[in-house]
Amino acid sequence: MKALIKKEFSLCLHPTAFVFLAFAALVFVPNYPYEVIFFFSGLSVFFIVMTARENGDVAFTCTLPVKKSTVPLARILVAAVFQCALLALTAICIVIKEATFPEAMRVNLAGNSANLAFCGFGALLLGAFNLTFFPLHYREPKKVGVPFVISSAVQFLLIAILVAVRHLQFYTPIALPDPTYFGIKLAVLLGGLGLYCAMTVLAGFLSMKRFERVDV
């Protein structure tokens, strides 16, 4: 597995995997749907997988002395590294924003404010992408566009729901800037991270099972 992960970093990474990490800074933009930040993480995965497909990476990897089922797992782990990095950078930007912006400028009228709960929602969006994209892709490794369109549709549906409920009265405590209602937001964060881990693990399990049945 270590060798496969090293191969992913050495031969398969696309520059957008690093460029889109900088999009965490979008939390500084006033009244912006910050949830879109996490869509770009999926877009970077799409570029990585598409580039690997064009370079015949699957056939090459399967000629190596590795277990076939570990091939998709290595790529999912690499994607998870960049997703966790994006969550961490987003959290850092949120802390900086809370320390430097007045409270009136930290309220987001276009969606969720950049707060603790928002990071939990971001983890949920990333997990939903993993659970949708990777099992679909590794069922037919030559197909990249259709799995990405479906996974993006799932993400934007969730984003639309999160933006819509932001305007409901019961949701107000979660939408406010930190540190108000800290306990509720912490629960949302932990719940989102838990769902991310569960969905990513399930995505890995399904991808491994499906890829084993593929005739490379």
Given for the second form:
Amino acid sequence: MKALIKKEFSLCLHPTAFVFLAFAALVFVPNYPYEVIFFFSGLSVFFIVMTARENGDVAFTCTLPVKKSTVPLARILVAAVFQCALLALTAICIVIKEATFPEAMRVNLAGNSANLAFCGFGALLLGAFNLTFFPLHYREPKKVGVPFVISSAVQFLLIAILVAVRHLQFYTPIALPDPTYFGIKLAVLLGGLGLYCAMTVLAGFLSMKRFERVDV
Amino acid sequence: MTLRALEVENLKKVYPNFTLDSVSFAVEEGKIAGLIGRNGAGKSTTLKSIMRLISSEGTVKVFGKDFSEDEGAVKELIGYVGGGFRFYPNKTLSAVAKAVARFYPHWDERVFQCYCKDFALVLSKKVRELSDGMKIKFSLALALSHGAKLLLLDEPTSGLDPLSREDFCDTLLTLKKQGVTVLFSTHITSDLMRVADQILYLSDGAILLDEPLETLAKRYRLQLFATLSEAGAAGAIGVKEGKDGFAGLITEPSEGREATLDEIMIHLEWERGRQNESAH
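Can I get the form predicted in complex with its partner chain as well, since the one above is the form predicted alone?
The next block holds the full complex; its first chain is the one shown before.
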């Protein structure tokens, strides 16, 4: 698995994977739907998978001494590394914002404020992307566009729901900047991270199973 | 007792318009086997099925190890070349080789450098800068540098010039002396005449012949006949009309000359086609 992951980094990675990590800084933009940061993460996965397809990577990797089923797993792990890095960078940016911006500027009128709970929602969006994109792609690895459109549609649906509920009364504590209602936000963060892990593991399991039957 | 390097049993793959039909054969350790057959006969499908690149039924054992039970370990024993190297066009040869080397505990950088030198491969070049022949040479260099005990080669000589093909055949014979087993598909039967010990002849997804080259070459003779009825009376196989009369394969001692692999293939296919036609 170590060799597979190193191969992913040396032969398959697309530069946008690093560029889109910088989009974590969008949390500094006032009144902005910050959830789109996590859409860009999906876009970087799309570019990686597209690059791999154009390079004939899947067929080549299957000739190497690895179990065929581990081929999707390596790519999902690499995607997870970038997703975790994005979550960590977003959290760092939020901490900096909270330490430097006045409270009035930290309230987001366009959606959720950048706070602890927002990172939980981000994890949920990334997990939803993984669960839709990877199993669909590894059912037929030549197809990248359709799985991306479907997974992005799921992400935007979730983003729309998260932005819409921000205006509901019961939701207000979660939408406010930290440190108010810290306990609730922490629970949302942990819930989001838990769901991310569960959905990513399930995505890996389904992708491996489907890829076994694929003719490369 | 000779060890079987490769055992294939009941390999089956069904496509809408083609079926690889219960292909079974074995290749003994240290032997070179040639896989021949017309386009679409199932040569690449067979090799891909052996490598589990395509999902198919049947069992494959490499040096007694079941492929499906220990896929990673079995693949370590195999050097696979599926035609030219058509992967990672924008990467340099050294970057690809470095990534590949990590997968093989027995990767020998010295051997790889030797092959690169022999094949005139410049490692700082990008894959897309290589000609088709050089791409095949790069594939071969990768496949030969990790101590593979079994080489599976899908038309490895198709893009090579005659001198490179000669070098390739010499390399195979050297590897054979080292105990390496080779199964390779090709349309260039003269290469097989030079190096092969065994011929596997695939036709319409089924093994039509599986014999030592020597036996095969001795069995079939090509004879010319003035008329079709004369050929029929002699029991000729796959009789075809040519500019000098009718030619067919004869299995009995006759005046005809020893048939080449090309001629055996052509006349057996012709006979098969004729039989299929009359059956319908």
